[in-house]
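A single chain comes next, written as structure tokens; it is the form predicted alone.
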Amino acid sequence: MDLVTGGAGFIGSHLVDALVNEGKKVKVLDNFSSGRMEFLSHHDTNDNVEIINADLLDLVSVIDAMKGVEFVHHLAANPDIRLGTQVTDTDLKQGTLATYNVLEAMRINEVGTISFASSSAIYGEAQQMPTSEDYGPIVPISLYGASKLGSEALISAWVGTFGIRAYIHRFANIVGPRGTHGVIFDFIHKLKKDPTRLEVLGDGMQEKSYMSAEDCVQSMLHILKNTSDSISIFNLGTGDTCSVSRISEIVVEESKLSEVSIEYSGGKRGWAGDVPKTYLNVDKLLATGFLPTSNSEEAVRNTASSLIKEIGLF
């Protein structure tokens, strides 16, 4: 049985979805703070999907699930980068704490793989463009890539320490149907507000690597099916980028809204914290032999289309 944490989550339930498709019996575990059951209701009648309400920051609830687990697919964290900055311990509780408490329960249930979604925060404002999986010194800008670089910490040391086997995951930024945050989805609801304006944090010209949630899942179990090595890290990404000022555009061209104004609120920075540039190396993704579907420019229009019918711009 496998068990994904934050698994009614945007990414975390795309997750579930493959694995039911895939025949394997899921748990989830999710405390819904971000989470949506709704996310999961098509499969309120699969015996193969037991769903879990309880906080990963709860060690003895987080044993408890993990009983009759073989392998964990660790994607809960907080999933708004810039809420960091507000509640200064929020990454840490929710990130590095709360994979403390996965790892402990893997120990003592002696369950023996995880697989974690890490992120290209971790790099901070690399200056190896495009930044591979070896590039260091590793030096993280937000409090969110420094919880997912002490995870990944963590997770080395339970792989060197109990002789677990991991899979560390370097997302782009993932894009896709059920989004629940992200430029894309911050864009549509300021367009419902005001279909006149469209207000852009920064001067519009960062620029990042972005995936659809279905090849970051697909890329993900790929990976679990094609290495074997005690620790695997990989980017997960489409080899390309993305600038946000054609984000806003998109999101324009999709609305189908016209004489809206994109305006920028200036600096190089949307937020305290955000890296103007991520662009990853995902040639050892591909030398796997796994071939994204779509592109940055790709993911970012199909997810615009998709969040403007799920938010109800229209």
The other form holds:
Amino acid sequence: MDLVTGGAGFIGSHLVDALVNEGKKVKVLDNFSSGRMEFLSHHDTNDNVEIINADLLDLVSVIDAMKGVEFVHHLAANPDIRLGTQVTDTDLKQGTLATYNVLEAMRINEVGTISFASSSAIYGEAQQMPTSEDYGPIVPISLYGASKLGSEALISAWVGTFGIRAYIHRFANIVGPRGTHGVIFDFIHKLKKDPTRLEVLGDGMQEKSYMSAEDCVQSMLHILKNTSDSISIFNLGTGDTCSVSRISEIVVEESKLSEVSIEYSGGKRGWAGDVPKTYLNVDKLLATGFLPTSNSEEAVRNTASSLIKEIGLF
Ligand code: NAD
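Could you present the same protein in the form predicted in complex with nicotinamide-adenine-dinucleotide, rather than the form predicted alone shown above?
After this comes the whole thing, all chains and molecules, with the earlier chain placed first.
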């Protein structure tokens, strides 16, 4: 049986769908802080899906949930990178300490493998673009990035000390249906409030890779099937980028609103700790034979179209 922490979240719920499609039995552990029961409601009558409402910071509950589990997909975390500019212990607790509890519960229950959702945020303002997995020194500039790097370090220590196997996936920006945060989500909410004006944080030149949630989940599963190192580290992205100003144009196009004035707040980053440009080298992923089905612009456009319907812009 597979355990998915954060399985009621945006990416986690897509992963649960994919595992169920593969015929797996799945336990979801989620505290529903940003996850939603409705993202899993289509599994309501499926005996292969068990949902546990628990907090990863409660070690006893995590040890209990880990019983009978063979494989852990650890996706639960605070998704809001910006929050770290105001609250300084959220990422430490929901990121690094939560990961410690997952690993400790694995050790106690003798669970042998973890697949972890890390982030391009660990690289900070990398000097090498595109940035490959062996880039260093790794110097994150956000509290979220630090919490992911801390989690990666704990996982590698568990591999070295307790002999588990680990897959570390460093995600680009992931977008798609059920998204509950991020730039496309924010733009649609802003247009819902005021259909005549769209404020873009920064100068719009920020540039990142955008991978669809479907490609993200399929690439994770592809890596699990095609690599067997004790610790496998992969960048997951599309091999191209899209600027924030282009995203604002795409969202406006998809909204079919005709009189929107796009205004920039100015400055090179959206907020303190925002990395203006991230561009992951995904050669290692492509070498496994995985090919993303959409590039960044296509992923952004498809996401804008789905979220406009989900959020009810019209
Ligand atoms: P999300 O907020 O939708 O999912 C996180 C889930 O974890 C939610 O369901 C939330 O309720 C749950 N959770 C949070 N804290 C918990 C706790 N203490 N105990 C139990 N459950 C808890 O976010 P997402 O975008 O689906 O992100 C999934 C993972 O991918 C996260 O680890 C995130 O850091 C990582 N990631 C996401 C992106 C992206 O672009 N979305 C990029 C890089 C990395």
